[in-house]
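Just the one chain here, the form predicted alone, laid out as structure tokens.
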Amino acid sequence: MSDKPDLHLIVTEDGSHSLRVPELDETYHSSHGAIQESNHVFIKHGLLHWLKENPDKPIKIFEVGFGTGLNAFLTLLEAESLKINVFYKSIEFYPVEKELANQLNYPKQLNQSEALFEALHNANWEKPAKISELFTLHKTKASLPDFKFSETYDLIYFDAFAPSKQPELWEYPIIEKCYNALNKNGIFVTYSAKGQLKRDLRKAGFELETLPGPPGKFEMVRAIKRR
């Protein structure tokens, strides 16, 4: 995409709402359920995998695609639950305006504070925020391929639009600089399970895990940087 995309409001499958790209035919979230992807895909088997691991460390998270702001809010209730410190950091292109934002349901159908949800959006880009005790957001409108690390994370959200429709976010290069942008025993979790993913992962130096995938979805993909 080389404008900044027309995104439309939609209600998937298990009544949480995502939104659609005509331009790319593409939905930032599973029609079978937003809610249901993202915790299955990045919560179960990313976060939550990591702190058994890794029980009561802070952890460094960081997320391709900040989009509607839905695994940053899954994440901050994570640990408002189970208390502990996240730094997040989330890169995205193209942010959703506020007025859009803030007509998303993800509260509501979570039963949680609707100003919690919107104090992730209303956040300053390009700098820190203490969204709570626990949980600091660091948002900067970046592409992934122009994206420079200065530090390294626990986890990485890789929540890119499909292979098939940005294939250049998905290329081997990038998966060599998530690799390299990992702490040791660091997690690489993401939605898609493409054979070509899976060998670039192997390349770059993974230990790789196939999974099953959220509703409607196969199989889905955690890699874990071992050295």
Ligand SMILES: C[S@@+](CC[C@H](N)C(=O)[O-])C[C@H]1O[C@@H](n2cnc3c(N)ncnc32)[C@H](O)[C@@H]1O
Second form
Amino acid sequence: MSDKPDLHLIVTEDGSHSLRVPELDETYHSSHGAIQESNHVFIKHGLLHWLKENPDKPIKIFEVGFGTGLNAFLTLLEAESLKINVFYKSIEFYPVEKELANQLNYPKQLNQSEALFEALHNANWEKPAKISELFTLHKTKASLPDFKFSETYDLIYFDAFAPSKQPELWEYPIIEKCYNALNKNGIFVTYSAKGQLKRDLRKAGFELETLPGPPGKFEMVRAIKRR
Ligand SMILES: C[S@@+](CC[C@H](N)C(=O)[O-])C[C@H]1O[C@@H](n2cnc3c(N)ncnc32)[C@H](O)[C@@H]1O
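Return the form predicted together with the ligand of this protein as a structure block, the form predicted alone having already been given.
Let us now look at the entire complex, which starts with that chain.
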């Protein structure tokens, strides 16, 4: 990917925006619905599942690819409605320009405050920013293969571009690095259910669940670190 990829705003089938990267022939979300996909994969099968198993505990989340900020926004909204404390670390190597981020229709589609969504994009990089009493965001500009974890997490939202588009982000050393960065009973969740990914997750020590994917996607994967 070039240093400043050309990004085009698109509308997905549930009416929510996403971005398209022509040089990769790839989109940030499913064309069947960006909000629908993020809610299904990361919120329902990631965050809410973890909370069911660990009620009333503060949670530390690590996201691969801050991108549009949609996963962070949906997580922030859950934190507010469920009254849970969230520390949300997100790495991104190609930050989306604010002018483009301001055009994303997520607050409107979700009937939520524009200011709250903008706060995520306006937050400084490289240091924690308190977005609300309950939600702290720490954005870091880094490339996943070079990134060294300095703390551990309860949940990893693995939202890289597809393995066919960026295979270097799905290689075994990265999966192993994610395993080591999780706390006991921590969860790695992603929209992909590729055979090689599943083999690598098992090899790293994860217990796997293959779950129904969001509309347009047959399956997705949730992996748990039991020890
Ligand atoms: C599938 S998109 C999802 C983004 C985001 N979670 C969202 O909902 O908009 C993948 C993201 O990974 C980022 N990315 C690509 N290469 C990366 C790298 N080497 N390290 C970290 N992030 C990367 C992209 O810029 C993009 O924001």
